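Quick heads-up: it's one chain on its own, the form predicted on its own, in structure tokens.
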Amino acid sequence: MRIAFFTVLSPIRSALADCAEGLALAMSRNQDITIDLFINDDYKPDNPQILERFKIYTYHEFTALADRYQSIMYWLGDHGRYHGFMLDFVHRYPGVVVLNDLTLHRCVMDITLNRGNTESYLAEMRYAYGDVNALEIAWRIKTGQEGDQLALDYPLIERIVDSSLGVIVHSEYGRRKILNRHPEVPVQRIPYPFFMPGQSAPIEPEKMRAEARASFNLPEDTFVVGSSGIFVPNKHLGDSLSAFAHLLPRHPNSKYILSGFAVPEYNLNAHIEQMGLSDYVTITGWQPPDAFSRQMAAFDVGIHLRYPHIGGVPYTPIRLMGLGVCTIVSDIEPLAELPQGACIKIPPDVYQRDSLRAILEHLADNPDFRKEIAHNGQQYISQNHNIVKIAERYIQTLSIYGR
């Protein structure tokens, strides 16, 4: 079977590029398949493993090559620049769509309305929802008024799903959401795979932890809290930093590592300074996927809050737990399958800040409890997010729902 895999790749600064590369490499170990990658034309891939293993084409070249492929997979997320180039092909060359987010509204908006093609946007809205005030909905999403919730209410995946031969999502919540709207469409839940970029041998968590902490010049007795990724307001770093500040009088040898970068409109540095935390918080800035992933191993506790959400499963908690880091997450629908006790789940309510303060203090005071949660999390990820098994499930799904 020859597979055309439409995706984003590094150096695109997105967890979806990282995940796609890991998945493609794992699938390619199956000798019975060949995978070619199709990407946008505005960047050049830079991962040596990917460049060595795969033929990579721009999407413009697909039409001339289409007859080669028995199956097509579209790795979609709600970002117009990254994923918008795929949307026309989804309809022209049906395949299996992987919905990493449960809404593509902003993606559709970006390639239609934001480029002056109002009629195409209105046509998508009419197809999906009939007679609604589409331009008002678009304005409210664009200006942030209930943006994420409106995007979930009007996900604009209807025509894309209808055109697809099959759909893959990463949670049972996502599967139910699709089937509620499209009961006739074959939908598979396949979890994200756990892997470390550039890592071929089995990971050694203690060794990786020691190396990561040494890279930050951290003494062994430092209590390290960490958050990773692209920092936006709906990751609630204000509450996380407040809980950390509350901890400092009793644990002055603590550090908070923010492994990643903030979006330009989110003045995170100013917020840290106002809280008097400049000496305790390190912001690493953007790192390549391998370095970024290894930094997480330095954490005693990883915090990944996310609310509101747009239906996708955040990947960072999967990697934190797989590395044996005690992980705190928001108790949201896309993470419903993560059991309490393998991580610590906090409801995204008015008590979130107080809950986080109490939990973080308890974890700092009780290293044995912290290690038990970390161990449970690592075991859960090992059993449910094994990359070899997940790669085979993708191959099976693509063979069933081929062209």
Contents of the next structure:
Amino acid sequence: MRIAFFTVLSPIRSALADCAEGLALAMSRNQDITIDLFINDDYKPDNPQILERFKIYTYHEFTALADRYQSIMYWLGDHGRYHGFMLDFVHRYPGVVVLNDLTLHRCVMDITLNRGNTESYLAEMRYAYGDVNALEIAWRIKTGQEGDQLALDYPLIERIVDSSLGVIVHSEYGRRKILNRHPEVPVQRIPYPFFMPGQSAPIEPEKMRAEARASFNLPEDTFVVGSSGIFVPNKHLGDSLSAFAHLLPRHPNSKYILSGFAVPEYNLNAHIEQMGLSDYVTITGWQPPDAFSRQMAAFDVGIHLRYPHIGGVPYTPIRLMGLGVCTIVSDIEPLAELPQGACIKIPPDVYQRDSLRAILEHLADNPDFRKEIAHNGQQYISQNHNIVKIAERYIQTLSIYGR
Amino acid sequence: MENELTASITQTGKQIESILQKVRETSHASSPVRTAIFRRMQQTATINSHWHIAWPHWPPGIRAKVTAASQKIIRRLLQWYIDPIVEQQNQFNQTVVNALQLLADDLAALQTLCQSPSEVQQAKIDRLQRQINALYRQIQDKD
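Alternative state: the form predicted together with its partner chain, after the form predicted on its own:
What follows is the entire complex, opening with the chain shown before.
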């Protein structure tokens, strides 16, 4: 079977690029399939493994090549620049869509309204929701007034789902949401696969931990808390840092590693300075996927909060847990499958800050408890997010719902 | 092995829930109203120097279109002056929001401290209580 995979690739700074590359490589190990990648035309992919293994085309070339593919997969997310180019093809060349976010509203806005094409945007809104005040909704999403919730309430995935031959999501929550509006569409829940970029050999967490800590010059007895990714306000770093600050009188050797970077409009550095944590917090900035992933192994506790959300399953907790890092996440619907006890799920409510403090203190004071959760998480990921099994599920789904 | 994992997850899950439950019972967390106020404050702290003119489409009529076009030009010409002011205001707003949050945290901590004695104070109280009990027994024995 020959598969056309519309995707994003490195050097695009997105967890979806990282994940898509790992998945594509795993799927390509099946001898019975060939995968070609189709990407946007505004960057050059730079991952040597990907460049070596796949033929990569820009999306312009697809029309001439379309007939050679038995199946098409669209790796979609709510970002116009990264995924917008796929939307036209979803309708013209139906395939299986992977909804990494449960809303594509901003993506659709980017390629219609924000490019002066008001009529297309209004047509999409009418198709999906009938007679609503579309421009008022667009304005409120654009200016951030309850933007995420509104984007979830009006996801603008309706025509995309209707055009598709099948849908893949990563949570039962996502599957139910799609089926509520589209009961006739085949929807599969396939979890994200755990893998480490640039590594095919089995992972040795202890060795990776030692190496990662050495790279930060961290003694073994330092209690390290970490958060990874692109830092935006709805990751609640204020609460995480406050919980960390609360620890310091009793654990003065602790460190907080922020592995990633903040978006320009979020002045994280000033916040850290204001809290008097400059000597304890390191912000690494953007790292390529393999270095970024390896750094996570240095953490004793990884914190990944996210609220509000747009329905997607965050990938970072999967990787943290797979690396044997005790992980704290928000107790949100997309993460309902992760059991309490394999990670620590904190409700995003009025008690969030106090809960984080209590939990972090308990983890710092009780290394055995922390290690047990880390072990549980690693075992859970090994059983439920195995990349070989997940790659096979993708191939199966594509062969069933192919063209 | 799967059973062992499930048992371990269940066990640690219960411990986690117990910690979270205790937080709910003892926390001086903000009331929902106060939390909503903080969230709204956070959402509105950042001001935008770019107000849309003639978006998503131009207003009807030539006069309105000319006015909108003039406004766009003036906005572009004044950007160098307005943007730094907006940035200063945003920095101040964010600093105030952060300071208010820190004050709220300190207040919550003080409330907790006032409600229950510290460990050191409790140890003193316990020691004094034991001394009182011992003295009371001595008095009783003498009687």
